[in-house]
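In structure tokens, the next block holds one chain alone, the form predicted on its own.
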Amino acid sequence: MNILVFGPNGSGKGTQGAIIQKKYNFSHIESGAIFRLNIGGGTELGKQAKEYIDRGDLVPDDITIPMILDRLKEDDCKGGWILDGFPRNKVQAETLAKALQDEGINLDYVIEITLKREIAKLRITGRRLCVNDNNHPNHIAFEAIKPVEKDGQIVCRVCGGELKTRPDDQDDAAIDKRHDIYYDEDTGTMAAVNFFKSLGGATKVITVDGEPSIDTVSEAIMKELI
């Protein structure tokens, strides 16, 4: 089974793709943590990609795409994979879907998880990421996943990990600007989930309202899923 997941920042979409890698226990692929990777590393590709991040812009193509690619065909992702974080525009959409179809490798399942921009806004600002594992849920605002205290210091709910805050989650600006990204129906990212919506065929799109509790959205989601 070979998912594709989107959604705002803030929407919970990397939540949602580590429940779903749980229960199916498939590979989930968030393109953000390919960047850290890259950019803790120190590698060529990363020093690139971290001077976009850091303003709040889109990684290139050429760039993103080389990295993306060659995660797909690694030898964990056979079994199946979510995707999180990628595409983020409508011609990186149509480039990803003609390099699968070249590759004969099938995609399944779309889920957009839909979520209105103030409140997603919100969400943001008050996210902390786990040092161990970026799909560990932390989150200041909401009871359910909020960090535990361990020795006098705020640490996550799962692992006990550190926790740190990405300096775009606290930028008004950048959260702006990565929305604008998002929201755009020409040529941003819900330009890439309607061409997901277009092409029919064996792909089945699922939208699913992304305000309510992250087990109300999760059950949803599920009786999707085949």
The other form holds:
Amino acid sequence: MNILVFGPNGSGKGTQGAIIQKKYNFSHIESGAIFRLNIGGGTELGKQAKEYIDRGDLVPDDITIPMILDRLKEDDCKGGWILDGFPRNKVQAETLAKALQDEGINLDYVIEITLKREIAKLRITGRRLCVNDNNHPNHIAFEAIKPVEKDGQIVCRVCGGELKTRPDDQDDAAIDKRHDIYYDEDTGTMAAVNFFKSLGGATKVITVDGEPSIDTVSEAIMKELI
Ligand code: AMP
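Switch from the form predicted on its own to the form predicted together with ligand AMP and print that structure.
What follows is the whole complex; the chain from before opens it.
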């Protein structure tokens, strides 16, 4: 099964992607996480991507598109994938659709997690990333996923690991820019969402409200997935 998941930064799409990944054991491909891994590892790709990411801009298509299309060709993707964070604009959407068509790969589901922009922004600044697992949700403002305290430090509620913030999550202008791109229906991510929603055919669209708890959103998605 192949799935695209869309949602503004802060909507919980990474968390939901990880839950789906765990249940079905698909490959969970997160474009942002691939970039962060490369930045952490000091690779050439990481060096090229960093300045764009820090500003909240998209990394240029000539870097991002081949990175993702190559990733989808790897062996672990043969059994199904969930792609999160890509496509992020209309060009990426059209290129992906054509690549899938050329390779004879079906897109089974498009999941769209909706969330008002003000709420998405509030969620971003309080989230904390676990250094052991990118998909351990921690947020300083939500009781259900609050980090825990250990030896005077706040640590991951799931594994006790160290917590970090993303620089682009603490920068107001970078958050606004990411949301400008997401909610842009002409050429931005909403244009990509609408492009895939209008494809029809065998692709099923699942639209869920991202405001309730992680479990409620997850249940709403799971009951639509076969
Ligand atoms: P995310 O983890 O999805 O919030 O992505 C973090 C950052 O990585 C974004 O703000 C972009 O700078 C970059 N990025 C992630 N996915 C893409 C993409 N599909 N196209 C261009 N840049 C991307």
